[in-house]
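What follows is a single chain, given as structure tokens, in the form predicted alone.
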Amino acid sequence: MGIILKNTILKGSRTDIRIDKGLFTEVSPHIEETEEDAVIDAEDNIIIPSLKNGHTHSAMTLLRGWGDDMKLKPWLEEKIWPMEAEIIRDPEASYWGTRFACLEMVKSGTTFANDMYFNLPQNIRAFRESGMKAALGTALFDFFDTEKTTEMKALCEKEFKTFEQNSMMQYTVAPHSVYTVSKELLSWAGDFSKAHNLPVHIHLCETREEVDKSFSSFGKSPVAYLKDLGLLSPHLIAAHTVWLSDDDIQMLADYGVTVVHNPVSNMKLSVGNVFPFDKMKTLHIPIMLGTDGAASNNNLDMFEEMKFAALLQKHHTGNPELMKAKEIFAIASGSESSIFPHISGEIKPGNHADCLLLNPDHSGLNPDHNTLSNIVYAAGSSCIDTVISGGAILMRHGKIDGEERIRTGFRKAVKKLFS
């Protein structure tokens, strides 16, 4: 049975859209329905591609507000990593943290997340229940301990063997960073990803301290270090990437690396530099947008992320023409990177049916001089009426099935974790 969305507004024109087997199959001013079709009257809702979160740690919803207003290193070492050790010992907490994150993301128009965390089976369970799409991998740390290196390799191999990859879920290899992962484990992660055609997801050049330590330890930048280890490739997804030299940026371009901009987290943790968007755009580097985790953002709202990203570029460079609304929306909807084949950023036949219906009466969408500008700068996620992922309706008229059960389970998990 297919779905027909009647009377949507697509790029300013009233349009009917047919969805079948998870794909957009027909986009036309008028589509004749059959008895087998489920027909939804969109009532002149504006239809747009859904948003894609390129870098997050979903279960960190459990740590929202825990350790705010701290510098990154003490924040990690004194607040986050000790509590994450507790989360690792409590897989059910990981489940509820991720399940609650999925609820938050769907409510704010996100249908895909590239996630790096712990207790992978519980994270898979949560994403599958939510109906979202996801790329998932366990955050690999060995802190240069050879025994831990062996343990991480074995865990990754075991997870991959049992992971059921499909159009909704993809496995990733996720070494945390060059300052928490040994040369041996990084090299192995690159080889493993190439052998199985998997993405590699890593934090890269997030802080000046990381770069300085790389030069003192390895005699080169983190980007050059990864190049020498064979990790720079179209398989690599590098999150943050704000402390880059021109040579670093050129290397990322030469090897087709996808970078993920995380403006809110970067500003909150005061990483001290700004994503070099203009240089990356000039070199056609694939770009995604991400929220990071809820402990460092403190939400998972990609509408908010778009606005901050655009305004930060304009403010930092003194150029109001940089990162236009059209550009940041294309990045946020997944159009500017092809590393994940199961997401798409355009509503057309053959593409995956991941989309949002927006309430045209929302104050932020009026007057409609420029719809994309309204979406990026004015409307916010409160304008969303309906969310569709892989052809399935996850939210309709702002309601999600089982929402109160998820909220209750999450609150109990937080209480247990912090008791």
Contents of the next structure:
Protein chains: 2
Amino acid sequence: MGIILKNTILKGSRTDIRIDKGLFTEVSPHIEETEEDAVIDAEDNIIIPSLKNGHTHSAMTLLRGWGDDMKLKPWLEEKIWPMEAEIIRDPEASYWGTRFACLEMVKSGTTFANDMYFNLPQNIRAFRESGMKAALGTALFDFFDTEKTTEMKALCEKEFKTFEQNSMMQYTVAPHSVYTVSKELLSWAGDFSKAHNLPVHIHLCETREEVDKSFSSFGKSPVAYLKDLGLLSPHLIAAHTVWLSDDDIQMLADYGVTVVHNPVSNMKLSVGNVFPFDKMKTLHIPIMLGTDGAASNNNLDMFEEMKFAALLQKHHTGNPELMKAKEIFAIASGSESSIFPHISGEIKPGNHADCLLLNPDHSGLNPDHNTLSNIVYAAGSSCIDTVISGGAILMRHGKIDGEERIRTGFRKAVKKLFS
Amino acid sequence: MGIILKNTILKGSRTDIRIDKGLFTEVSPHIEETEEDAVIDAEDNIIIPSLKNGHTHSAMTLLRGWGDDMKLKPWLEEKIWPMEAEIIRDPEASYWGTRFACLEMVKSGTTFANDMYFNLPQNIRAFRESGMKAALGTALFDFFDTEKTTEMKALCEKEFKTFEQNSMMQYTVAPHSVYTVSKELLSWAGDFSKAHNLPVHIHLCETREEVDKSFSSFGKSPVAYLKDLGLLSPHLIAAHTVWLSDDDIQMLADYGVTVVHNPVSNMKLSVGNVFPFDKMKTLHIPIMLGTDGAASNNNLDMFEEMKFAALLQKHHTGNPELMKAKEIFAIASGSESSIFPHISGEIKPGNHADCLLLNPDHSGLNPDHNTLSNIVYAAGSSCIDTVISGGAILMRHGKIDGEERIRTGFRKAVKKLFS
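Complement to the form predicted alone: the form predicted in complex with a further copy of the same chain:
What follows is the whole complex; the chain from before opens it.
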């Protein structure tokens, strides 16, 4: 038994779409339904691929608005790190933070997130319950302490052993960064990734300080350092990547690394540089878009993120032709990278059935001179009517099952965490 | 007979609020209603002042997405100007464009707009029907042609004579800019404004070209040129103001000019510079926030505009402490400028009753560590439940009367205009 979406508007034409076992199986002007099919009349809603969040820390919804308008160091030291220490000690808080994040992501049209945080079992539970797809890893820190290194390796091995990888869930090795993780643990992460065919998820070249420190400690850039440790490969997904030399960019291209652009977080934290989109595009580096965590964004809305990405490029380069609506939409829908095999960015037979129905009456979608421009620059996520992930309907007419229960649980968890 | 809003959450405390004849008349933990009062139970919705759009061209909703990702000159010459010529010949299109813009503005929490466009009578009709407040002027161009100058003066005089100014509607003189309007017409606009106590609404220092041309034509900056013509005064509201010298900024401060920041439009059109907020703040220049028209934004959402404004300042200056949530909210709600007497930015007795009720269950408003931070950085306009303008309820539980009729009229007008 499959689902048939009747009367969707796909790239301007009325189209029926069959979904079976999590995949689009037929895309055609008219599909005849059988008695076995569940039929959904899309009533001329616009259908688009859903958005894929390339880098986030979901449970940080717990810390949304906890510290803002502050310099990075006091923000981290006075606000974020003390509360994260509490979160690590409170797995239920992690669960509710992640569960609430999933609610927010589904509402805003995101069906996949590449997540790095603590208390992995709770995060797995939250994503699984939400119906979203995810790539999940524990943020590995050893702060150059060999005892911690051993602990982190053991944790990873244990987590991987019990992780049920399937078309919805992917385990990742997630060493936090070159300035928080030892050479030993980084190398091990690379080897572990190769041995088990796993993505490696890392923060890379987010701030100037990180790059300066890499040169003073290792005599080379963070990218060159990772190259020496054998981590540059198509398995690597690197978040931020704003402070890069031309050599760094060339290395990322040569090794097929996927990079994740996080414009809102970069602007809010004033990292002082801008993702080198033009150069990356020229070298065909696979790009994803991400929101980062809710503490530095402060939401998980990929529609908003697309607009910030495109406008920041235009502003920074003085070139309004750079990062067109079509380009950032391809990036945000996951069309560019194949690091996560269970997502796809186009609606066609054989591809993964992750998609959105948009309400064509929404102000931002009118007039319809250019649908993609409206989606990126005008509509925002409030135009979403229906969300489908892995062939299952997660939201219909703006409603998500169990929403109130999740909000109540989240609020209780916040209260306990901050008491 | 007044309205009593029961059980609002005002700055964290449960509060009842009485509205009478368009003003807040009582703000108190408990107000006893009489039989004459209409009572609205706000059910612990958060109450905030509504947002005020300091610079827009409402009817340009007709051109949303008509041209994007283009350089300024071809965008204007090939896309915008040819269609604006059509709009000028089609007053009904102006009406529907403006009417649809009002729908969009109310939905996104804006109850006042300072509008500059063509076909003024239609724009007046659209704003009046919407229940919004507005300051309205015809965009005056003479392109240095003396015949046009005379025409424009006569048009203004005629418009002003028949304009019914009241607590909802304000006439403005709106010479487009120093590069499209002659010295003669600019001077006349200044005199007319003084004679009738009217705001003058102008584009100022939006692009580098404008400033360069001013130096080559007049031997001085656009600001110094307006000063010589007698236009700098508390009556002047100047949009964009991104290409300013320190001397320019000092002149704006000395003469009490109100400036309007339009970050999204500036970024999208790649004007190449950033509104000098820090210096303006130091000199106490009154600031408003605006969306510009939907062709260069591409929406009229002041919630989104607040986030762009704050993040652009942080990014550009490298200082995350600059333009705090509280500051940009004060600007966006109209607290800083007194150029329009019929708006106010705070909820207290005697102030104009323009306000919003926000749904406290919205993801972006949770957790509630810092309500203003959530409003500016996280929630977006989809958190709005109810909109009140001039003491009248324009939207309740997300619904606006006549919405479908307006959308249908707008779509017909677009079809005709582009046929």
